[in-house]
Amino acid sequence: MSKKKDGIMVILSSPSGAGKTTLVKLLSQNKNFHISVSHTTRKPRPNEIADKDYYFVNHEKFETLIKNEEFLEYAKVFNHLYGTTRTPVIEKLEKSENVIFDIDWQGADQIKNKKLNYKLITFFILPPSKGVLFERLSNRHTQDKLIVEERMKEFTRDVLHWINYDYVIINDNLEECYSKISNLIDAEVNNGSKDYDKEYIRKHVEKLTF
């Protein structure tokens, strides 16, 4: 049964080029969350160290932890699979610890799915529009455009699930988008008053998918 002072879980998800992993090492590093470190088939990009920003294995591996029910979460995701192990999440939740998860709708939703007994906050990372996420991957894809494409096409599909989220935000500005995260996270602890405009997000859905 849940205590009072079990951690929180906290999830971030947004379509790719959206920002949501700098925004989940930002209330990592200043909301004293742990981030959960997924384990994942596909390559480690330049930039990535292994074990720490995520767990890189082959097929057979990640199976495995499949058919052994490990995972308390996994999805494919551009033809990678991706995965949470459930027991390092629950032992420091259990520790009074909070996580924070940087992972796809898809994984979202068996999160929820899973009724596990400790609070639950899932926000949903949009871009201010579809020029400046057509920018953000084109920077980070220089090589390939092929791949800006097919990122650009998965947006218009993954955008459609920003309602099974409690809370949308827009990353237009990083400081002021990690900064309305933070408040709402503060407000869902503490049962404080939440500045929070749902018709304004469905609004910028519609123009979004427009």
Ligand code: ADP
Second form
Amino acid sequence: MSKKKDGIMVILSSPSGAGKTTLVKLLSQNKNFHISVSHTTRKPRPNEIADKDYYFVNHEKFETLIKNEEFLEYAKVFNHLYGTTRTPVIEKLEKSENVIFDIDWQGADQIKNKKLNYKLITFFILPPSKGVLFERLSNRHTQDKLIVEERMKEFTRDVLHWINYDYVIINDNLEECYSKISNLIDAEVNNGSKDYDKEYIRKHVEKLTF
Ligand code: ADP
Ligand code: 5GP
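Return the structure block for the form predicted together with the ligand; the form predicted on its own was the one displayed.
Full complex below, order starting with the chain above.
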């Protein structure tokens, strides 16, 4: 069991473009979460800031971190390596600070399987429809239609992992989605009642993958 004074860990995963980065930023601003900054071998996007959005490193550096067992989890996603280093996370949790992760299902599985002595809540974010997802990805990658196609193809495979998360939330209206996540975190921390309908989610996944 986690000690009462320890921080908590919240993981948000989703198919690319569903909105988890946006939600992680909102949760960190409004609910006092530190965002876990990942290492990645992919190149920065024009709007991204090094050491804030990611630690952008080359393959060799990433391999060294793996060899030195510095990662709490790491995975290959869309042909690039992504990973969370252990020390900054544990240091924060030990200081009663909360940490939020924007990582994929492979990383979420790895952290879950480690069974660390800190409270962990996992969320999977879904788009309201495939059409909306396509629009969001197209707006983000206006220059690169190939990336949009690649990520749409990955969607059907990614979505199948919803079942391994504590909660699955549909990101239609951003504010409503944020409130649902925020209320569920509060309910988890305070042992309160949870407003969550898993059957509704199951039907939504069926519609998305039909
Ligand atoms: P992810 O991190 O899951 O890949 P992002 O957070 O980058 O997704 O969101 C993808 C795009 O969709 C961004 O341009 C973001 O501003 C937009 N977006 C996110 N949530 C919503 C929402 N509820 N309504 C409309 N646009 C959204
Ligand atoms: P993007 O390149 O769009 O920033 O991220 C691509 C995917 O990699 C997203 O699903 C994101 O959640 C995931 N990701 C980002 N950082 C990490 C990490 O440290 N570990 C894992 N396993 N996935 C990550």
